[in-house]
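What follows is one chain in structure tokens, specifically the form predicted alone.
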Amino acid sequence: MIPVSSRASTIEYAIRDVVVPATKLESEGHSIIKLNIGDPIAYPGLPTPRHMVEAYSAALLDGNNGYSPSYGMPDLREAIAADESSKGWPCSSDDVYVCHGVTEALQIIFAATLEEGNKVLAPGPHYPPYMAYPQMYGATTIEYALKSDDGWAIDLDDIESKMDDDVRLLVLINPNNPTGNVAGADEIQKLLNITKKWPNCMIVADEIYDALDFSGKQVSVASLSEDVPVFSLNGVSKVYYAPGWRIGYLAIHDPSGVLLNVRDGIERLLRSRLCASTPAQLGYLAGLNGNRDWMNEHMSKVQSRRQLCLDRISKIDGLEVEAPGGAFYMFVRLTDEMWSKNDKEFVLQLLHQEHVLVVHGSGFSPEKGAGHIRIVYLADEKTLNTAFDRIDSFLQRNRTAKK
């Protein structure tokens, strides 16, 4: 048997891993309520805006589907720079690099900045690639704590205690996936104050959910940084409701001019993988340049579904949740002793007994996510109510069975 590489064999992606048993059940004729994946257009009433789809389609029909520049199409880079500048920092088109989604942007950043023995500080719980990818470059990911009993706020003392000369990247996901917490200006400023004590450390600001903010606190990290280098990450997937297009970007804020060599490395890596999808870039461009009033209707639906979930969870014995300030996830605590130490088994049993699919919290952090489940709350109200009816029945039945 030819061996697999250790870097591949150890990677886990809980969000999609749980789909494997769900697919088997579907093949046997069962219908599954899927609340596991953060794909907004998988749910009714939240389509990709028509003018963006038409721009993508027109690009194909007009033959605009050849290779484009490795760093992104110039018009798109200009539009992204203008959008980032509107958030409070002087972003130019030369600071913007278009990628195959934020996931590729992360791989590019890790490849350009990490060496053997380096560390990445990322929130726990966190989006799985922050744990999976750094190891490919000889680095390790160290989790810093989010306060589960305080709206999942950042534990700044924990960050400070874990900073050292080997930390190259400090990650802030804002709003956070999977918890939905939103860090405000005060928290971010304190984070920057800690980071600037370590001159070789850069901040990765994953702001892919920035316009899905219900708290009014969300702010661009780059807009607050006067000296710390920041990689701002965003794209078309969540706020523009087009995840399958796989268009994201990294924008470099380098106020002290220390990233010249890193930028060169990023550009070399981008040239070596050719380019992002040309038609999808043109679709995103239409979204950035077009009217954004449609976002209000989408946002209203998301907020309504969020409130429904909060109301239902508050009435189910065995579940608790910190109300999320942004994104479209709820990180729900399992309070029954039977499940609080075995969240993955809860997910698998719920799937098999009630045909409802969620994600185990330990898949986002074996330590800091354990005892939780992540729910995507974008389904229509009827589907959400059915899902919570089944979750409630599952908890009651298994509680009774245990007794």
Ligand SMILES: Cc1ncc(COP(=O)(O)O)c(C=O)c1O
The other form holds:
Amino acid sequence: MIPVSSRASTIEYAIRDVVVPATKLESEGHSIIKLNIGDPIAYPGLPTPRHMVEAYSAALLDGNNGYSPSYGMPDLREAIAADESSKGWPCSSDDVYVCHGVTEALQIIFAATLEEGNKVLAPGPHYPPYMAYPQMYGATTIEYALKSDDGWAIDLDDIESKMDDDVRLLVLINPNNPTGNVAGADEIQKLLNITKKWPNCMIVADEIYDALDFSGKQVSVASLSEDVPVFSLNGVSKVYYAPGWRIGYLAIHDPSGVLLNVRDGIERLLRSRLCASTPAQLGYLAGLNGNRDWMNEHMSKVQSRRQLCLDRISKIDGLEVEAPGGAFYMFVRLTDEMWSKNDKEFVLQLLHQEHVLVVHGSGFSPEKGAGHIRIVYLADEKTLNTAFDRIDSFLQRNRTAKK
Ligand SMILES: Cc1ncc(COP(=O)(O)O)c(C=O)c1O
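Return the form predicted in complex with this ligand of this protein as a structure block, the form predicted alone having already been given.
Shown next: the complete complex, the earlier chain at its head.
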């Protein structure tokens, strides 16, 4: 047998890993309620806006099917820069680099900044690639705590205690996946004050859910940073409801001018992978330049589904949740002892017994996510109600069976 690389053999992505047993059940004829994947298109009533789809398809028909510039199409870089500037920092089109989603932007940032022995400080729990990718570059991800009993707020003391010269990147996911917490200006300012004591440290501000904010607190990290370098990440996947297009970007805020070499590395890496999808960039451009009133309608649907889930969870014995301030996830605590110590078993049993698919919290952090499940709350009301009915009877049945 030819060996697999140790890099690849340890990669896990909990959100899709649980799909394997679900697909098997489907192939046996069962229908599964899937509340596992953060893809708004998978749920009814939240389509990609028509004018964006039309621009994408017009681009295809107009023959825009060639390679485009490696850092992104000039008009799109311009529109992204204007959008980032509207969030309160002076972003120019030269600061913007268009990628195949935030996921590729992350790989580029890690490749351009990390060496053997470096550390990435990321929230625990976190979106899984923040753990999976840095190790490919010889670095390690260390988790800082989110306060599970305080709305999953960032634990600034924990961050401070974990900072050292090896920490190259400090990650803030805001709003957070999987917890939905939104950090406000005060907390971000404190985070910046901590970071600026460490001159080799840069902030990765993953703001891909920024317009899905119910708290009114969300603010761009770059807009508050007067000295600390920030990579702002965003794209078309969540706020523009087009994750399959695979378009995102990183925008560099470098107020102290310390990133010239890193920027050169980023540009070399981007040239070496040619470019992001050309017609998809034109679809995104239409979204940024067009009227955004449609977002209100989508947002009110998301909000009412959020409320339904909060109401249902509050009445189910065995579940507790900190109300999320943003994004479209609930990170639900399992309070029954038999599940609080075994969230993955909960997910597998729920799938097999009730045909409802959620993700185990330990997939977002073995230590800090354990005893939780993540629910994507974008399904329609009827589906959500059915899912919660089944979760409730599952909890009751297993509690009775134990007695
Ligand atoms: C925090 C966070 N960042 C990035 C991504 C992926 O972004 P993209 O689709 O642009 O690669 C996700 C997807 O769920 C996410 O939750």
